[in-house]
Structures are given as structure tokens and as C-alpha cells.
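Quick heads-up: it's one chain on its own, the form predicted on its own, in C-alpha cells.
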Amino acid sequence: MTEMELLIDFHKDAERQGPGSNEDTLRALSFIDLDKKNRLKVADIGCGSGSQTISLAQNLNAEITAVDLFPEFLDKLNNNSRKLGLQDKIVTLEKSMDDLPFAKEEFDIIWSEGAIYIIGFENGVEKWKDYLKIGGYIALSEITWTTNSRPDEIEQHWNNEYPQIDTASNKMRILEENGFSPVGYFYLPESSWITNYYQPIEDRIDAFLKKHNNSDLAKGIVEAEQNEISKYRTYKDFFSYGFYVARKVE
């Protein structure tokens, strides 16, 4: 297996591929003021195995297009939607988020939890806004500084990993410059990181290493995950995912 194949194998059976919770999804959804009587069109971009997609389908009268590049995640989402009787509300699309086949102003809501970093926050907002109707909403969770000053170690780490990390105010400015009016913001609590994401990662490490015969590539993936967890535990007061909800006004 390649490193990417191993990484997918490590995460494909997890409920989540990043921090979050059903409560976070519903809290973000509570900022959206649309006529729930009409059937809405929603795009969930970078959906992974779709825990949040399921939540949206259970709480909206909507047709949801769930987009991800990796079929392993979409297969799990399709299986879960069938088990829950939601297959008529969720359609999956195997596609890169920077090459989407959507029409101009096709959607009422564009959703993306913990995934827009793949193409960058500003780039994603600029690209995706065209798919959204005037008066529609965008809801994004994105790595965000929660303070104006940070220890050098964590600042250098995130500036190397993702130079677009920034404060919430600067992320809001990007939304406003792209024709959005912010309507809600909050950052994810510690439980969304530890209980829902990192603890399940730690619980499956031994089985993953055994499955792959303790190969160097498998050990490398585990080491990277453990390093990420350690940095969060040490510096969690300085960063989190911010959840941004904004309405397209122009």
C-alpha cells in the first residue's frame, strides 16, 4: 500500500475524519434562516464518511449532494444512509473539491466541515460562492487561532502546515470581501477534538499497526497522528476549528 492508501485505511471506518460533533453541526444549522417548507438543495463538500451529512439529512427537507475524492468514504456514507432510510435525500459524488460540476446558483446551502483547508479558505470561498443562490448560506469549519498571540512552537507548526490559519476576524473579512454577510460563529469545544476524534484514533492504533505488520509506513502515519494529538493537548488554548456561517448577499 502507498502512504495515502494506508492513511485512508486508517480513517475510513471512523465516524469522523476530523474534529466535530452532531451538536456542532446542529448549532451551525441553527443560524440558517431559510423556508424549511421548500425542499432545499445542499452541497456537503469534502464530506468524508458523512457523519454531518446524515445530521443534515435528518434535520432538513433537502436533497444533499455529498462530495468527496475518496470512494471508500462515500461507500460508508451510502451504506449508512441506506440503513437509516435517507438514501432519497443523499446523493454522493466522487469528485475533487476544486473541480466541481455544479451550475451557477444551484444550491441553497454549501456545507464543509474541516475540509476547505485542502484548497485553502480564501480559494474555496471564492470558488464555491458561484454555486450558491443569492440569499443562500455557506457553513464552514476551519482551523483558526483563538488568541492574538501564541507560543512560537505552535505558531511555526501551523504556519508550516497551513499558512492560511488566521484569526476569526480575518476569516470573516474574507467572507465579507466575497459578498457574504456573517450570521454566526463559534469554535469547537475540546470534546469535539478529544472525545469524538482523537480518542477513537488512539483506540485503533494497535489494530492498525498489527494489520499492516508494523511497517515503516504504518508507523510513520501513527507517529504523525500522535504528534498532532500531542500538539493539540499542549496548545489547545490557542487554536481550534472555528465554525463560520454566512449569507450570500451579492
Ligand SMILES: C[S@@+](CC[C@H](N)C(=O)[O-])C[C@H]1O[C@@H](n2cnc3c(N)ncnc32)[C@H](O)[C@@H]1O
The other form holds:
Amino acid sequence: MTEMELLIDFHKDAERQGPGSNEDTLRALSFIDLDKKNRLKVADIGCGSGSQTISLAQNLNAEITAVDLFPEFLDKLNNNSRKLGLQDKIVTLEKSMDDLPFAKEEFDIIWSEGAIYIIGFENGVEKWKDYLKIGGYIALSEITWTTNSRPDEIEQHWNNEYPQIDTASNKMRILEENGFSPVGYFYLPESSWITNYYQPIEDRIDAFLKKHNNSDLAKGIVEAEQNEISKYRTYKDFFSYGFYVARKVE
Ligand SMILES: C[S@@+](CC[C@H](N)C(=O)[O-])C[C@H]1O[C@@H](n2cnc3c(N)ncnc32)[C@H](O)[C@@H]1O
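Switching forms now, from the form predicted on its own to the form predicted together with the named molecule, please provide the structure.
Following is the full complex, with the preceding chain placed first.
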């Protein structure tokens, strides 16, 4: 197995592939002022196995196109949506987020939790805004500094991992420069990281290593996850996922 195949294997049976919660999804949704009686067209980009896609489908009269690059995650989402009787609301699409087949102004809402970083926040906002109707909403969760200054170690770590990490005010400026009016912001609480994402990862480690015979690649993946978890536990006062909701006005 390649490293990517192992990573997918490690994450595919998890309920989520990133920090978040049903409550966070509903809180972001509460900022969206659209007539929810109408059938809305929604894109959920980088959906993973679709925990947030399911929440959106359960709370909106909508046709949701859930996009991910990896079919393993989309298969999980399709199974879950069938089990819950939501298959008429959710269509999955195996595509890269930088090569989407969407039409101009096709959607009322573009949603993406913990995934826009893959093509970079600014690039993603610039690319995806064309797919939104005027008056439509974008809702994005994105790694964010929660204070104006922070210890060097965590600053350097994130600048190496994702140089576009920034404060909420700078992320909102990018939204404004792209024709959006920010209508809501909050950052994810600790439980969305630990209870919903990191604890399940820690619970899967032993079985994963056993399944892959303690291979060096598998051990490397586990070590990287453990480092990330330890960084979060030490420096959680300085960063989180910010959730940004903004309305397209231009
Ligand atoms: C951190 S996970 C977030 C998943 C989900 N939104 C959640 O919060 O649980 C990022 C997701 O982006 C997907 N992904 C990675 N590269 C992608 C690409 N180029 N296009 C579309 N999806 C991609 C991954 O497969 C993964 O499911």
C-alpha cells in the first residue's frame, strides 16, 4: 500500500475526517438567511465520509452535491445516506476541488468543512465564488489563529504546514475582497477536536498498526497523527478551526 492508501485506510471508517460536530454545522447553518422552504442547491466540497453532508440533508430542503477526490469516502457517505433515507437529497461526485464541473451561479450554498486548505483558502474562495448565485452563501471551516500573537514553536509549526494560517480578521478580508459580506464567525470548541476527532483517532491506532503488521509506513502515519494531537493539546489556546459564513453580494 502507498502512504496515501494507508492514510485513507486509517481515516475511512471514522465518522469524521477532521474536527467538527453536528452542533458546529447547525450553528454555521443558522447564519444563513435563505428561504429554506425552497429546494436549495448546495455543494459540499471535500465532504469526506459526509458527517456534515448528512446534517445538512437532515436540516435543509436541498439537493446536495457532495464532492471528494476519494471514492472510499464517498462510498461510506452513499451507504449512510441510503440507510437514513436521504439518497434523494445527496448526490456524490468524485472530483478534485480545483477542477469542478459546476456552472456559473449554480448553487445557493457552498459548504466546505476543513478542506479548502487543500487548494488554499484564497485560491478556493476565488475559484468557488463563481459557482454561487448572488445572494448565496459560502460556509467554510479553516485553520485560524485565535489570538494576535502566539509562541514561536506553534507559529513555526503551522507556517511550515500551512503558511496561509491567519487570524479571522485577515480571512474575512479575503472574503470581502472577493465580493462576500461576512455574516457569521465562530471557532470550534475543544470537544470538536478531542471528543469528535482526536480521541477516535487514538482509539484506532492499535488495530491499524496490527492490520498493517507494524510497517514503517503505518508507524510513520501514526507518529504524524500523534504529533499533531500533542501540538493541539499544548497550544489549543492559540489556534482552532474558524467557521466563516459569508453572503455573496457582488
Ligand atoms: C480534513 S478532511 C475533511 C472531511 C470532512 N469535510 C469532515 O470535516 O469530516 C479533507 C477532505 O478533503 C478530501 N480531499 C483531499 N484532496 C481533495 C481534492 N483535491 N479534491 C476534493 N477533495 C479532496 C479528502 O479526501 C478529505 O475527505
